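Here you get one chain, nothing else, as structure tokens; it is the form predicted alone.
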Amino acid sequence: MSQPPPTDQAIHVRVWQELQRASQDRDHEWRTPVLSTSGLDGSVQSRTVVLRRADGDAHELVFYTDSRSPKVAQLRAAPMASLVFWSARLSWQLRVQAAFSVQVSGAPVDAAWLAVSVSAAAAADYLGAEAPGARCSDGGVASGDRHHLAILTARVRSMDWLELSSHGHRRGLLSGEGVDWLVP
């Protein structure tokens, strides 16, 4: 006998639980979503990012990046962006529309750097002598002495949740008011 479909609230709770798990579990498929921003030339720019924290109460997702990366300038110019998460294990796709803020200094950045810097490999991601995407002739591994860690905070505006199932696909637009069920 099949289970009844989850309630609107249960879907909200489960989505945020999975996002929180993904921020802590390196093997969770939602750990590395695709972030799409508006390029400064009007093009769409997409890349994989690492989810660092998920806060369902605040409706926020947090990512780290190099403050000199093109996505920082793009998000400052046009803070609305999209994230796409896919999990084969869950058979779920999640598309998120969010308003991003960028923080490059202050106590939260200092705390994030302190946590990241305990791993030499992770710290190296933010210590590059050159900005991400800069041309280099030596393989690009030169390290600087100052970190360039920035925190990207995504304030979630909406989530488009899609469940693929042999019993029938389900799709809903999740918002603060509940779930608007859509044709998959």
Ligand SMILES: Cc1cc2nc3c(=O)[nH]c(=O)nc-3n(C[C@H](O)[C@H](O)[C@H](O)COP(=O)(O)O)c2cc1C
Second form
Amino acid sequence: MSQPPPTDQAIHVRVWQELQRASQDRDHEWRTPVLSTSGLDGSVQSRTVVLRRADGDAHELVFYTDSRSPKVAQLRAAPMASLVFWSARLSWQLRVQAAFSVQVSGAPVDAAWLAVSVSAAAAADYLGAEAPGARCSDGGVASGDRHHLAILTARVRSMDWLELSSHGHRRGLLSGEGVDWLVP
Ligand SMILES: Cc1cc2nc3c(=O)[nH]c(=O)nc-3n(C[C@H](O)[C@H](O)[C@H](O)COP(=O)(O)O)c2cc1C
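To test you: the structure above is the form predicted alone. What is the structure of the form predicted together with this ligand?
What follows is the entire complex, opening with the chain shown before.
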């Protein structure tokens, strides 16, 4: 027997609650979604990223990256991109359509760098002398003298939530405050 859909408001609240938990819990499966962007050559480019912050009121998700990484140029050229999250524990998939903006300087970037640089290993991700994706030189990966941390902010347009269940799958397209219930 299939389950009744949850109320529109309840599902919005639950999804943002899990996103927020994932941004703070290293073991949450939604901590590391896959981000897909449009490549500069028209291809689709996908990679794993770490969810750093989720703000349900602002409908925003935040990620950190190296400002020289190809995804930054891709998002500047084509800001609409998608994220996919899967949690076996929840049996939930979330596909997010969002408009991305890139910040490479200013107070939020300074604050993020301050937080990241507490860990030398984490800071090293943004201190490379060479851009991510560049060919390794003979000397291996050298460290530069300034950081290249950039903040990616995803302004969420819609979220396609899918719950797998032996009692019947459920799927809802969340946009604004409403939900369109879809055939899974
Ligand atoms: C578990 C995991 C987490 C990652 N987190 C990030 C991240 O938060 N930001 C990031 O830029 N790259 C992250 N990466 C590396 C990216 O997947 C990717 O290899 C790199 O950013 C280069 O992507 P690009 O060439 O498409 O720009 C992560 C990789 C893994 C496996």
